[in-house]
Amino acid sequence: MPIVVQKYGGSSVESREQLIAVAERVASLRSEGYDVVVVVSARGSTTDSLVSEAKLLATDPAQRELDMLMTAGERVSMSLLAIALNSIGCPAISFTGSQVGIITDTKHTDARILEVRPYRVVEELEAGHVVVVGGFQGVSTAKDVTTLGRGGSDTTAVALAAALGAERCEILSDVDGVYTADPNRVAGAVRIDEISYEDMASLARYGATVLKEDAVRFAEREGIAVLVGPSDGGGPGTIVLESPDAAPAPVTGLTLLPGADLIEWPGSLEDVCDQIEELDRSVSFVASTGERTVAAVDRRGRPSSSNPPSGDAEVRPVDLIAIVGPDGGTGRVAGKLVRVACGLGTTIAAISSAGRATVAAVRPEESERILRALHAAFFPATTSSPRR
């Protein structure tokens, strides 16, 4: 039978009622003639709570032990869903990431998948079971439990879909697709029917939380189309694939990445290259005038042991706004961004354009106002999809 891999986010399995609803949806899919593999995240804020408990005991907990602790949340979700499925007459069995053969490198709390050996999954599907897998986790080549970092359950689902030759992979949560901007911040944002791997990866890199960038890149390498949609099946969602059918708009979407730092040093790139190498966070861009050099870095997930930037560095908190699409990295887009910001009487601290994205560092207190104004400028008509 054809295989479908579904991933359910933690907000979809928080309560007993939600667990039963997911179980009924999975059972319905199986009754349509599909073999079903379900990947689940930890319920609600379980992972954050576990990490907080660890930090009450140690300021900088051992990364290996954090991995052991954090995987507990997914184990609870997977076993409860398997119990729910069995209770409604749908045979199911739950497995951890290591049990289904997800092999990773040895980096704790942010491991990368090296290989998937899904032998047990295949055996259980052939035996007529739905297979429920704890997301976000695997086992390293050193035989330690590892976790895959923020949004890692998405990557688990895509990796399993690739290894199993699944017909499709569905990432299901409390959002109904990918939007031109975060609809919680921009009232006029509209859902995108189809989006390319490249644009989805860029949106994920700069703040879109509906799908992790690693999962997008994995899907791209394996040629797997991914549906991002609502867990209740109440909408068509967004398809992430190589090339959308409709002619792409110049700009696909905008994102806001809060919680960044703009680090500025006196001197050229050559003068401060050692300091840049010391940065232990994700670097969004580096720009230089020859006399001054700036780097925009993501403050989220910063290790507690991080040292402040060395040298005569000035550090300012900023938010990053990205404009993504086929023309996203062009001067036309960058110029429009500057005109919109100037029209609002705001200041852009730094800007970088490359490839399919222009990224601007702005003051946190002004970021949402700039984001809304930019969305209105790039998507003046909000009654239909910008891809039509």
Contents of the next structure:
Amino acid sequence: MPIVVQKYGGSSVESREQLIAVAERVASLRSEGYDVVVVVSARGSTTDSLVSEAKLLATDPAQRELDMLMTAGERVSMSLLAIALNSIGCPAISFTGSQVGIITDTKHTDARILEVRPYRVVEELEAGHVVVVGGFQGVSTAKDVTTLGRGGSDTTAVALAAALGAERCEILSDVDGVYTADPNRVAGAVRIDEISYEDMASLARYGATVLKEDAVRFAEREGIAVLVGPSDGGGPGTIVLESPDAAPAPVTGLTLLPGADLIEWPGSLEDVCDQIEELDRSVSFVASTGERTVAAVDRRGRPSSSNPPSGDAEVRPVDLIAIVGPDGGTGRVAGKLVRVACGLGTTIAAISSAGRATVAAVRPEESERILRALHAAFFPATTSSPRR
Ligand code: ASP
Ligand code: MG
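Beyond the form predicted on its own, can we have the form predicted together with ligand ASP?
What follows is the entire complex, opening with the chain shown before.
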């Protein structure tokens, strides 16, 4: 039977009623003749609560223990969902990431999947079971439990879909698709029907939380189309794939990434290359005039004590705004961004434009206003009447 992998986000399995609704949706998919693998996130804000609990005991808890702790959240969801499925007559079994062979590197709290060996999933599907998997977790090559970075259940779902040769991979939550901007921040934001892996990965990198960047990259590598849609089935969602059908618009979407740092060093790139290297994956862009060097740093999910800038660095809190799309990294887009921000009397602390994205570091208290003005400038037609 064809396999469908469905991932349900934490806000869709928070209450008992929601768990029952998810179980019913899964059971009905099963009765349509599919083998179903369900990946679940921790319920509601469980992961945040667990991390806060640890931080009350230690300012810098051991990353290995944080992984043990955080994976408990997904265990609760997966076992409860399996119980709910069994209780409505749909035979189901739950597994941790480690049990379904999700092998990762050893980087605790932000591990990469190296390989998936889904033998147990295949066996259980063949035995007629729905398989429920705790998302966001795996087991490292050193046999320790790891997590895949915040939002990592998306990556679990795509990785399993790839390993199983699934017909579909669906990322389902309380968000009904990918929008031209976060609809909670921008009233005129419009749902996008189809989006390329490339643009989706950039939107995720610069703050969109509907789908994790690693998951998009994984899907791209494996050629898996991913549907991002509402968990209640009440809408078409957004399909993430290689090349969307519609003629590409110059700009696909805008994002806001709050809580970033702008680090400024007195010195050339060469003077500070060690410090830049330490920023590793969290660096959004680096620019230098020769005398001064700045780096915009994404602090998502990373304790502020890691990578403290050394020397005479000055650190300023900023929000990052990104404009993404086929023309996203052009001077035309960068120039328009600057014109809009200056027209509002706001300040841009630093800007980078390359490839398919322009990224601006702005003052946190001005970011939402700039985002809304930019959306109106880049999507004029959607502000009053939806275009797609
Ligand atoms: N529960 C984890 C988190 O809150 C993973 C996920 O939701 O995908 O980040
Ligand atoms: Mg998520």
